[in-house]
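Form predicted on its own, single chain, as structure tokens, below.
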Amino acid sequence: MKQKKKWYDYLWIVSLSYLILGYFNILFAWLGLLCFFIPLIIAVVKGNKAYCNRYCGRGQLFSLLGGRFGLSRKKDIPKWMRSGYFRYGFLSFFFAMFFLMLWNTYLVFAGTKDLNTAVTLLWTFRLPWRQAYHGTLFSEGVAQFAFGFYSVMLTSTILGLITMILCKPRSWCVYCPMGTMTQLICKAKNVTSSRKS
């Protein structure tokens, strides 16, 4: 018997809409912070990875494209990508890039650097994204953060799509920095809970 779909089964629409909206107006990139904080809050409060397993629209999008639309080779992800060395190494690299983005944002807020209206893809390729910036009532630092955060979100989506095509649909989830972070939080929470009992 086919299971009835729940509201959260359609969150892939939110992930897709986010990428589209950010193309037309970069300030929508701020909405991506929800995908940053909600998984962490769930992990801290509940001590589980419910966001990754149920609410992650990006994972759903990969499942849809790779599964239903057959865009995946459906091969096992290589062992080295599942290893702790790779996952924690990628998390560290991701954090370094994230803090570099925050530093650039700070410099624009401080007025020591001009706004850069480009999206950096795979932390290397600069794409002009001027069509997405129409000015802001706030400091240009607000827009700089949006350009940087959208770069992070678009880069991670492209990495996920490449992994989806080469391996199983949700292979990105194996080394997703957010998944690794929530896993660490859950482990720490479970260790703390077991000590108390």
Given for the second form:
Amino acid sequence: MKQKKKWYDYLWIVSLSYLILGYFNILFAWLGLLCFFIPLIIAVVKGNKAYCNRYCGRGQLFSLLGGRFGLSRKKDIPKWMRSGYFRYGFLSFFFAMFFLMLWNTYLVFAGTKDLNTAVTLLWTFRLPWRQAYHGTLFSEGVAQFAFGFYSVMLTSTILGLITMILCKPRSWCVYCPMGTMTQLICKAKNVTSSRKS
Amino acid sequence: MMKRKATVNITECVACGCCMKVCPRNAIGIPKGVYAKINRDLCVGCGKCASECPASVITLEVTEP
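Okay, that was the form predicted on its own. Show me the form predicted in complex with its partner chain next.
Next comes the full complex, and the chain you just saw is listed first.
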């Protein structure tokens, strides 16, 4: 029997629109914080990975492109990529880059640095993104954070697309920092809850 | 007759839920967000989950009848 599609099976449309909207107005990047906080809140409150399992629009996008559209070789992911070392290492690296981005945002807020209207791909390549900047009502730091956050989202999408093509469609899920983090939270939560009972 | 059933390597499972989505028998769940759990009574060993698993940690193992 084929499972009936639920409303949350269409969340890939949201993920795709997010990337498109960020091309036209960078301030939409702020919405990406939802993909940060919702999984964490679900993991902390409910102690499960319902976000990954059901609601992750990015995962759906990859399984659509790699699965239905056949853009994936569907090979096994290299063993080292699913090892704890790589997963936790990538999580730490991702975090370090994230805090660097927050620091740059702070500097713009503080007025020591000028707004940089570029999107940094793979933490290295600067892509001019001026077309998406139409000024902000508040501090320029608000826009700087948006550029930084959009860079994070675009970079991770590109990494995910690369491993989607080379390995299985949703191979991004193996080393997705959010997935690793929510799994860690669930592990911690279930250790404490099994101690209680 | 030997029956094959899906078996998860729980130490390497990333709990993404891909297997859960493709399982035609709804035999897979991720109750605690740490690893996938297969209901062996429902599993018919079709192997859909094994080929879907992005971490390739599901295998079909022969079980006692």
